[in-house]
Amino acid sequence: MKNKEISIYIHIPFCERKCDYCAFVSFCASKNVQDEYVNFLVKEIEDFKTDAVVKTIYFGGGTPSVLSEENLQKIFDALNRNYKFKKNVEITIEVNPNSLSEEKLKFYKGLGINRLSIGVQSLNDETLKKIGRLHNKEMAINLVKKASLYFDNISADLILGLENEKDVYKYAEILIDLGVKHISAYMLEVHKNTPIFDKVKNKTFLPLDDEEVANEYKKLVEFLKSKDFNQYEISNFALKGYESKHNLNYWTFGDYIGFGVSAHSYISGKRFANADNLKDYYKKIVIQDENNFQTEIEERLFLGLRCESGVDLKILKKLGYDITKNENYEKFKKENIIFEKNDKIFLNKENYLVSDYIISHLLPDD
């Protein structure tokens, strides 16, 4: 990978408490467990060799902000010893309002972290309590205020579809007024084996129905547009220059290496992932994905058409798929659902809400 660029993802699986809707690999852990994990993680970082220049680093979780300063310093020391960073490297850490102090913000700044992703989710205290969050509206607002003193590049997560959550755009308005430059707005997903699944099943939690979610999404999109936030992916909006470089690298099939339990990697067209439990992760069990053109074609369509980068027709042809011969292709073009430009195809943003349906009709036959 000489002279290439690479992104780094670091998975921190620890939480103060797992949220009711969360299906990621995350859990509560003692200091000893966290120390052991970080020591193993540092060794994994040191063992990976590359000549590529690091353009983005992303600490995800879990809740990375629960890590002690000592453990986070260990990780940064390993990164600095082993890799070359691009001059304008983007370094993001996910944080929660209940696990971040002003002292930690100063510490993060000193490490070189230059982007915060804050898990706000809602600014309704009752809703936050119902979904198992440990913060309230006041804590979220205070954190954004403090963070803006040290960081210019701040992103906030919101969830669409929560019970009684109408006019979510008003939360975005509050956050933007406080200095947030990026909004990620995700649809609530109810996964099996999560507390919220049982609550929905027992009707003790009633998410919005599909039509209500669609209305909330449209209102949010229109509001953010009025604030000059560009919708550069179906769930992501940013002022110019504040798009997530790390996520853009994923969506455009750049190389990335993942460190930590359950972390995924994509290097030179090959995908692999670490085991999704600590026992197997410590055994260095890695799951290799078979090179499968069908899978890559599907991923390129799903990722490319869900963001404004589009899908390169030439790459699809190299993979053996001439999408223009798909019976739905010309139909969708005539209906202005998709359009072509500079040998790429794009999905009109008005159709983002039904993107899965459209893309499923553009896939090659198995």
Second form
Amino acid sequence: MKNKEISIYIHIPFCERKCDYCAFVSFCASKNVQDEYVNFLVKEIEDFKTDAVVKTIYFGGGTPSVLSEENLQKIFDALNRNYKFKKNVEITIEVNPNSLSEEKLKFYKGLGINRLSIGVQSLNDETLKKIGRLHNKEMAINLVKKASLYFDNISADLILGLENEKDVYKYAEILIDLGVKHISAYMLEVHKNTPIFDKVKNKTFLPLDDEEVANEYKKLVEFLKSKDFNQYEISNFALKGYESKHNLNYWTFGDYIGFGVSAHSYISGKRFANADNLKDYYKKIVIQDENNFQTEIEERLFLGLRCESGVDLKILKKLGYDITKNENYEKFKKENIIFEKNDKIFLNKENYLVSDYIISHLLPDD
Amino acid sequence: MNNNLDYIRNFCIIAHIDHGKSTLADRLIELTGTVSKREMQDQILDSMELEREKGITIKLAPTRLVYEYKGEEYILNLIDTPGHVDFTYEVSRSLAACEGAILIVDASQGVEAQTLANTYLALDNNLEIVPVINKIDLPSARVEEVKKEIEEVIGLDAEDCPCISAKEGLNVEDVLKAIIEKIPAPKGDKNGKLKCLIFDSHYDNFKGAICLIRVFDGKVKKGDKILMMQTNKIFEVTEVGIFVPTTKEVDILKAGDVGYLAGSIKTIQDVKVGDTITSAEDPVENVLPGYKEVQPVVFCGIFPVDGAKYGELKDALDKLRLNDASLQFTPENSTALGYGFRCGFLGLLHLEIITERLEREFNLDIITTAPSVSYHVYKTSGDMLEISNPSNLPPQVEIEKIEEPMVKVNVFTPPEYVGSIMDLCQDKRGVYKNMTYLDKRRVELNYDLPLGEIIYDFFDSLKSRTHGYASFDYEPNGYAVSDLVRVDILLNGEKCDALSLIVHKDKAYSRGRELAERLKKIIPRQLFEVPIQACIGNKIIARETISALRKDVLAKCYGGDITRKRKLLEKQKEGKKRMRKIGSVEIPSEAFMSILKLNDEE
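Now show the form predicted together with the partner chain, given that the preceding structure was the form predicted alone.
In what comes next, the whole complex appears, and the chain from above leads the way.
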């Protein structure tokens, strides 16, 4: 029998400076606060027992690269003490281009980290400054260069829709030439209670409009295609074999455990999350998410349609939803918006940009 | 208590809107100690939530006041009335139950359009009219001039009329004295055969339909068998009572009294406002004159947002009609909106109030279509059709001529706005009739106008052009031939029947263009490009295009928080539910009312 597998997400909520658009749980913190947090993380890891084999680990944030070597070591020690790893386990850490020394890169390598996700976002100094990033183009390029000495699997994040950013694909070109194997291109989301929300409101920051973002996205998709980067999800592109196994696991209903403040988990069909503030997190407050046939149908549908893997019609049916009876199903099929193959349905990639519209029209009635 | 008819007065209060009817009613109630100070709240008779909010009276509310005058105790039955032009019908109902009317005139505004209209109604009903000048505490009060206006414009003796401030409670006793001295006592024979008029009704979940009655002859008590003369239904009385102003059961109601009666009347349709009630065992021969049924003049379609709620909508309309006989409705089917009702109203405010009551009191989500009037369509075949739903208009080739309802409009205005009002009336296809300078500060303008133009945005335009200083009133004035066409709206090539409208030919192009522009703003982008076309017959007169949706995606879906994303999609799905589909185009329900608001952006 095949061993059960699991992914691990570890949230590091610390940053040197919070970016203007960031709506994740993150903040600046002193060494003491960080130490306390890591000690608690270690306890959380010790308390979670599983027979499953770990297939991926992902350090997300915040900015995990602000962690001291000592603290990161402690976390790895705990992981090693408690879990069995798969032979080709994928271990990713998110890093920022500022203040990441070559020593630290070597240290990561030594710990077994084998994938870097670099928060490049843009290669335009003015833009970077405007959105509150602490690095510039030169720092980003230097980091990619240094990192490729130690790592093969490097991903870079880019943001679409920032003010004046009309040729994002050119950044991708530079990064790919430097050896980046994976690109995540996210469209700017302006969330309430972020500095950028106010800037947009008082017009000191002018994000691109939908039409322009759509054009940027199309250009980028075309370009990456020409570079043999496969679009395996709405915002994710990779050379063959370099897809993020960790993210794929989220979208294909694999189990995952999240450690740290605001970390989400999905285990044996149950979704839950740690509290999203430190105080409650330290009290071990866990929020159970709503979970039933209906929510699973909806999740399967949108997760599957958003990526290459598609949605299994038989699974939907087993959950009680015959999507072929949905009033929009045949129409979308006829118009080649979705297509059916081997009992699965897929969203035509052309329509990724309007996927929310399409998916909301395919959800089951209550 | 004195049982003699001589010690009863039945009266109502009439006035132009905002001249202080409800405030005076409050003071009278307070002064006669009918309600304790503790229970007293402003506009005590305006019980409907909407009435308090809008500060207007919609439903007539009766109450019994007891007042001692020259050593004798009098019973004064007060029936509060609405002032707005739409509710003339309600006014006429209360008038039929009274012998006299207090006519309030605002000391600074003077005689207004509805002052006159309501006075004529009262005179038609042979009521004794007692003028009262209110708001004399205002710095702008001009009591002597207003007295002169009352005498010259209305023709009533105002020399000794009570001059009061209902708000300040000044001289209010004079009103009570005038009621007793000037309004005649009711006539009637309490030993005769029972004869009462139903002047209002409402539905109580425990007692069934409640009839508000004025007893003209005879008496009625619990256990009596009564006959509704028009519907020919017999009921046993389970309760009679009076309003103080909340209901209070009494043993008996006699000739001259105003009160209520319940009789386990479960079927709403059995109670007809204006009907005569008599004794089932010893009936009278002739019914009371009642009052003429009013014809609705403004029509619109009302549909449930959720098609499954058709039955609930019907029940709600039935219940509203019970105490609002002027509300009419018939089932209607629209390809765009499904099953609903074409409803007839007395005016736009009436329409607005009914739709708001449906939403608030019955918790219904409804879609209303743009209001229309009723047209007389003469076909070449010789038939005449009455059409209030634009989509029922026959093809142009079958039409010989169309007549539209006309109204006589009276506008009272300070002289400086005359020019602007004339422009407005001109623009609304009005025909000038007459202009009278009442005094230095008031001019009366008379126009003939198509009703269809009045319901469009006449009132709002008049208000904004005259900064609220002009008042207006209108009455039906027959039908007139007019060059009318139907403008249809095509969405992605498919006609949307609920958006059709009938307009004058000269205005068809501009209205079509405005409507297409507005729809472009209201209808969200779809997966494909959607052309919006306005047309007359097969001829396109305006076109707009909603370009295809370019971006509707939340890019970030990682970090494992699947639930947040799912909730966002669910929310989007909920929004979709409130949309209507025309062919493959989804339209938000607000779009159907948008025709009304064409001028918002001007």
